[in-house]
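Given as structure tokens, the chain that follows is alone and in the form predicted alone.
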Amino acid sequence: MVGGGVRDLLLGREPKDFDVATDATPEDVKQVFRNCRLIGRRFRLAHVHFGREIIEVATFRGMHESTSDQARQDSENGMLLRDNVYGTIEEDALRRDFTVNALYYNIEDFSVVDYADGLKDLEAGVLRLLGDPEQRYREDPVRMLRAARFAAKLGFTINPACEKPLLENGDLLDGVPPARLFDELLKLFLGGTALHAFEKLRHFDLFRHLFPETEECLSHEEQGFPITFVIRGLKNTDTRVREGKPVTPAFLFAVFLWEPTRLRAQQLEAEGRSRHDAMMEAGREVISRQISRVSIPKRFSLQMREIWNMQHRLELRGKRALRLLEHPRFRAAYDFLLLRAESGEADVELAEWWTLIQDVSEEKRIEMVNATGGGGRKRRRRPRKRPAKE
């Protein structure tokens, strides 16, 4: 076993998963396990399935000097596009990103094998890259996000030599495929340390390369006060993760992109659009621009837009609004409204009204609706005119 699972066990944490390293090639692994699937082009890996569990098996990586162009391929800025060079366990250790992730657990004698002083850094609480930091970031810019994630998750400090290039090479993230950034952001923000990870990304000036429009909004104050909506949303996410409650990426991305969407909707309303149409168009525009940086699968972007569009409907509080209680996205939209109220954007009384109405009887709900003047009378339908007989 190798990597994060070994690291977390040594720290007294419960590993999320386990990775295996071997001298067997991916093709060899597939011959041994019929429940094996080979994945990846950049890094060829074997995924061995055991029910819902997946054990990731990687072949020991080798050094680059004696590699062929077919095995290794770089982009113009030094990013590795393909790297399937195999070698020894000693070479594999030196090819890993951080020293604390280069620890191996040998199941033959139950020993921890350390080729890179990872145990020393683990005890000191330091994140240190193996090799030249700038070169390692250029080979794979996602390592910059991993540095922020591990620093937030483990509470470690980043070695100064590895920290300085973080502040200078954020533009390398612009060349990373949007789909890969989406996967990495889920690890960053759905692990229970979303707020700390967010603070690290902004400190190292990396966040703007992921959410440029959001960063632009956060750089300004509103009515003399800093915008706290994103921070409150991330605190809420961390709380839910700690309590074992589900967190959907749709809600997370709806939080991140709300400010640019809200401001664009206000512009469209000022141009004469209805509030509903303005929000629909603003959501479409913002998501369309965002996916060029970080992809958002359609199943999540549709949920995001529903959450945003329901904010106006939650303000109506009439009989038609009560139907929202049965909407599959009501709970997410309600939680979103609470965040808006906490940050001073939405009416606190409105949020309290929706909180109360969920826990009262049907009779009491009708009373509450009538008290807001939202009861109304049923409309009488006009009889359809029959066509004149010829």
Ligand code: ATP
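Positions refer to the first chain, counted from 1. Heads up, when I say rigid core I mean the largest set of C-alphas that superpose within 1.5 Å between the two forms. Remember, predicted model here, so these are calculated numbers, not experimental data. First, how it differs from the form predicted in complex with the ligand.
For V348, a C-alpha deviation below 2 angstroms is recorded between these two forms after rigid-core alignment. If you fit the rigid core between these two forms, you'll see the Cα of K30 move by 2 angstroms or more.
Shown in the overlay between these two forms, fitted on the rigid core, is a CA shift at P328 smaller than 2 Å.
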Second form
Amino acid sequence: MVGGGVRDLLLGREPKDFDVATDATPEDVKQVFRNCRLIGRRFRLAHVHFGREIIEVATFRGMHESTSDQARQDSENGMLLRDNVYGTIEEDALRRDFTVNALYYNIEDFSVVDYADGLKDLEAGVLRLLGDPEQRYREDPVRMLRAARFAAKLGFTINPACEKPLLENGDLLDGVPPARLFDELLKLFLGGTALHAFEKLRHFDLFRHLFPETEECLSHEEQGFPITFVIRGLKNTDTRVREGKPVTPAFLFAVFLWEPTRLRAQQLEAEGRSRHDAMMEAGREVISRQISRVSIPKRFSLQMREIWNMQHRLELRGKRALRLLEHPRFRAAYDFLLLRAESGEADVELAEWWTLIQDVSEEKRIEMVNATGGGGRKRRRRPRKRPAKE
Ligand code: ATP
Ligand code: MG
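Structure of the form predicted in complex with the ligand, please, following the form predicted alone?
And the full complex, kicking off with our chain again.
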């Protein structure tokens, strides 16, 4: 066993998953385990399924001496495109990212094998890249995000020689495929330490390479609503993860991109578009720019837009709005409204109204709607334009 599983067990934490390394090739592994599937986007790996669990089994990977080998290709800026050369366990250790991630637990004699002084760093709480830090970030810029993630998750410090290039090389992230960044963001923000991760990313000036428009808004208003809103959203997510409640990337991404979307919608409204149209269009624009950086699978971007579009309908409170209670995305949109209200961007009284109405009888609901002048009687009345309370 290698990597996070060993690291976390030694730290007395519960490992998220178990990674296995072996000198058997993926094909060999498949011969041994019937419940095995070979996968491989970047690397060829064996996934061994045990019920719901998947144990990832990787064949020891070597360094890349044989330059003629087709198995290894570099892009111009030194980024590793494929590296699928098998090697020895010592070589396998050296191509891992951090020393604390290069510890092996040998089930043959129950020993921990440490080729890279990982135990020392583990005790000291230090993240240290193997080899030359800048070169290692260059080979795979996602390691920069991993540095921020492990620092946040483990509360480790980053060794100074590995920290400095972080501040200088954020641009490298611009060359990483958007789909890979999305995968990494899930790990960064849905692991229970989202707020810390966010703070680290901003500290190293990496955040702007992931969410440029969000960073633009945040940098203009260091203390204002946008940052309060994002921080609350992240805290919210961390609490839910701790409590074992489900979290969706859609909500989190909707939080991150709300301010750019809201501002753009305001602009479009000022140009004469209806509130609804403006929000639809702003959402479309912001998401389409965002996915050129970090991809967002369609099912999530649809949910994000529903959450955003429903904000306006929640503000109307009329009879039609009542139907929102049945909407599959109501809960998310309501939580989103609460966050906005707590951060001072939406009406607190409006949020309370929606909190209350969920708990009362059908009769009382109609009463509440009528009390807002939300038009209960007439059929198909167009939603009244309410001035936004900002
Ligand atoms: P966790 O599972 O808690 O997120 P982890 O360290 O196990 O942390 P994984 O992404 O599961 O992280 O990777 C397993 C191991 O593979 C790592 O511990 C590390 O040794 C190696 N590894 C993963 N990604 C990289 C990378 N980009 N560069 C070098 N080695 C990597
Ligand atoms: Mg792991």
